[in-house]
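Here you get one chain, nothing else, as C-alpha cells; it is the form predicted alone.
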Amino acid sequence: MIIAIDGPAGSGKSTVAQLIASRLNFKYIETGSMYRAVAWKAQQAGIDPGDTERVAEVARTISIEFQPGAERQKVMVDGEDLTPVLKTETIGRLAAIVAANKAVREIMVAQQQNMGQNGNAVMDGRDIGTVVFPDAEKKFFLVADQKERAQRRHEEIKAKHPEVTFERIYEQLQQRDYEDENREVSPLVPAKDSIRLDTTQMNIDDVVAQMIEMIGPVHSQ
C-alpha cells in the first residue's frame, strides 16, 4: 500500500505522515526535504537556486536517504545528517525555487518512486497523489487556515529563532502558497479522487486517529 499525503507548507502532513508510518511500520518518505536538500547542496556549492541546469546537476548526483531517528526520522545527504539544517526558512525558500525546476522534478521524481516501488510507504509533499502515486491505494490532501499554518510554523521554530517574527512567517507562506499553486511543474492540486481534511481546528492526534480509520487494515511486509 502507498498512502500519499499532499498539502500546503503548514497543514501538518510531515508530523502526520511519520506518526501514520510509525503506527503502521510503513516506510515514510519526506519528499520535501530532498528538494530542500538539493537547495542546500547548490547554496554550499554556490550555485544560483535559478541557474536550472546546474542545480539539476546537482540533483542527478546527490544521495539522499532517510534513516530512523529516536525522535525524528533523519535525512542523510551524502552520508551527512542535514536534518536540522534543511529545516530552516532559508533552505525552505531556496528549496521552493529548485522545486519549479521541471529537471529536478524528473530526477526527484523518480527517485520517489524507487523508494517507494515495494510499496506500504507513507509519502508526503505536494504532487505525490497526483504525480509521483497517481494510483496510491490512500490520497489525502489536508488544508488549514492560512494564519493557523502560519502560527504553526511560527511555533517550531521561534525557540531557536527568537528574531523571526509571526508577520515574517505568515508574508512568507503566502509567498509559497502563490508560488507551490502557480508553477507549470507539478502545482499543488489535489488529486480528484483525494480525501480533504481541514486540520485548523483539529490537533495532531485527532488527525492521525481520522486518517488512521479512514486507511483501514494494513498488511505490514
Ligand code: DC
Second form
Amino acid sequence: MIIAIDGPAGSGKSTVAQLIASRLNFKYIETGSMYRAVAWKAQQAGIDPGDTERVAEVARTISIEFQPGAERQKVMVDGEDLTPVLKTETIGRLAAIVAANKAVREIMVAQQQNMGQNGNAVMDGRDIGTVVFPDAEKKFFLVADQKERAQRRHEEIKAKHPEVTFERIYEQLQQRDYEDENREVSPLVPAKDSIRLDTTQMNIDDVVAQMIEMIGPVHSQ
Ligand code: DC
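In place of the form predicted alone, the structure of the form predicted together with the named molecule is requested.
Below is the entire complex, every chain and molecule, led by the chain shown above.
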C-alpha cells in the first residue's frame, strides 16, 4: 500500500507523514529532502543551480538513503548524515530551482518509484499522487492558509533564529508557493482523486487521527 501526501510548503506534510508511517509501521520517504540533497551537493561542488546539465549529472551520481533515527528519520547523502543541513532556508531556495529541472525530476521520480515498489510506504512531496504513484491506494492533499503556514514555520525556528521575522518567512513562503505552482514540469496540483484536508484550524494529532481513519485497515503484503 502506498499513501501519497502532497501539498504546499509548511502544510504539515512531513510531520504528519512521519507520524502516520510510524503508526502503521510503513516506510517513510520524504521526497523534498531528495531535491534538497541534490541542491546541497551541487552547491558543495560550486555548480550554479541553474546549470541544468551539471545539476542533472549530480542527480545521476548522488546516493540518497533514509535511515531510522532516534527522533526523526535520517537522510544519508553519499553515506553522510545531512538531516539538519538540508532543512535550512538557503538549501530550500536552491532546491526549488533544482526541482524545476526536468532531468533531475526524472531521475528522482525513478528513485522514488524504486523505493516504494515493495509497498507499505508513506511518501510526501508535491507530485506523488499525480506523477510518482498515480495509482497510490490513498492520496491526500494537505492545505492551510498561507499566513497560518508562515506562522507555524516562525514558531518552529524563532527560538533558534530570533533575527528571522514573521514578515520575512511569510514573503519566502509566498515566493516558494509561486515557484512550486508555476514551474513547467510537474507543478504542484492536487491529484483529481486526492482527499483535500485543510489543516488551518487543526492540530497535528487531529490531522493524523483523521487520516488514519480515512486510510482504514491496512493489509500487510
Ligand atoms: O518539501 P520541501 O520544502 O522539502 O521541498 C523542497 C523543494 O523541492 C520545494 O521547492 C518543492 C520541491 N519538491 C518537488 O518539486 N517535488 C517533490 N516531490 C518534493 C519537493
